[in-house]
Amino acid sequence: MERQKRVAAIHDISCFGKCSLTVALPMLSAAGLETCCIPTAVLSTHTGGFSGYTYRDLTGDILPVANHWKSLNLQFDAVYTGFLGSEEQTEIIWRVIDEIATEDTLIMVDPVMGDDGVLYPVFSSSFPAAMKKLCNRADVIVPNMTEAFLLLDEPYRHGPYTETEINDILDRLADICPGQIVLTGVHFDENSLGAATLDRKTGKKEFVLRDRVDGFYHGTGDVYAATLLSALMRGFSLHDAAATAADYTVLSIVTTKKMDKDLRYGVNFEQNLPTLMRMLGRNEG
């Protein structure tokens, strides 16, 4: 039998909403990870179309959690981080990897800021610089195109794009990342959105295009990622990871639209969970 592989997921729990934290833990355990979690902060309700939600910070706890991890000498595959509520938090997440990792631990950063060109509200103008730094240390990111243009200090531009704009900011994403790069959200016309892919072990740029499904569905950006680094846990490429991420993204968006329910209520990824496992070659009968 294989060797069960763990990952440490560190992300807020949103209590109700479908994102992050609730998001990852149920996929990456569908997809056979170990999945431990350090929670940056707790809300209420995701903060996406939601007013007076509760926030509590637990940026004091984060570390005291990886040290005891260190003291019982875990050993993880994979480091996982999302939402991060501070600049402190991010400096922080240095030290938790420097007790928790070790060469063979994969790191993917999901450099969560903003959406729609804009910077969540939660954030200071200062922050994108902070994960900058994160990334630097990272063998996978998986920004938005918002998200891009903020650790490249740039403007926003809107799409459609061109492959050589998109060719253009892998590129300078790069000189950011030293790992692989999958960028979220590219599309060169109005039919269809997906992600462009840097494998820095070939060297290869790619496109994985989908049609589109009108409509916004929170949690998309969570889903996408924990299918792609599950993907990448067991052993897929960069470009098969992104595409079958893709393909679990939008099946979970279809199945949310026929349901006709209250979008900001997160979109209904645990419906097709039996069918991510197949797709990751998890069907076992």
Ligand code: PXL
Contents of the next structure:
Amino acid sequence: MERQKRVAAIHDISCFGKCSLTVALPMLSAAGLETCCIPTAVLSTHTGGFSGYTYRDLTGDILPVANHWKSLNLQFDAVYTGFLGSEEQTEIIWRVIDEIATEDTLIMVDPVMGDDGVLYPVFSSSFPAAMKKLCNRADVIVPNMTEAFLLLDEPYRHGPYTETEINDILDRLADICPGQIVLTGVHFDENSLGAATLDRKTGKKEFVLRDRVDGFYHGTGDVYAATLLSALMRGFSLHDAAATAADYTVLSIVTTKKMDKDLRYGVNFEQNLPTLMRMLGRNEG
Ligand code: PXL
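Since we've got the form predicted on its own here, give me the form predicted in complex with the ligand too.
Below is the whole assembly, all chains and molecules, this chain first.
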């Protein structure tokens, strides 16, 4: 009998400005996954470019939700964490994993902390060390270049990078995470952009590069991570999942660019969901 895979997505809800749960829930559902969620906070908008946003902290609810799920004996194929509002939340996620994950559960941590060399202002300077501890528990991490330098506690370096630099960063990320590494924002020149993967099962490092689309589109990291997890859950190799995620993120950006929208509003990932389903091999009707 076929079994539908079940994912627990643990992120904030930004009520406007597509990112975190408002991206993860529809995308993972489109991938055919049963998607459950633990909201870590509710904000009126995300924090990237809007001022005056509301912030309702839900730290106290996270563990009780996990405890209730455990009492119902629910099994999860993946736990996927993204934006976490505080060091305390990163510690609580450890306990959530203890409660709801088994050896067979894939733990994917997107260490959402910053972009373009800057730690998001909502975070204190000690937050990256807490996120680093959580990465130690992950089967897959998906940092961008800014987050990689924060995790490694090193000053940010702008690209273009060399292959040697990227390989070195992958090796050092492997020291803080026992799992698969997907590093985004990698580029060796100004015309391309993509990801580098370190597959711990094969020891292989690979690059996935695509033509760069100009402009800073908010929420693309979340589109990338949700596609990556969807592809992994459907049995893709790490490299193929990273490539599918790059293709779908570029497609969403190109679609958004044609619409001339405020870049803070998030990308139009919705229009191409039927294409995503085909990319993930969901042609069965
Ligand atoms: O897209 C990452 C993200 C998620 N959640 C919140 C954010 C951001 C990035 O700015 O502010 C609340």
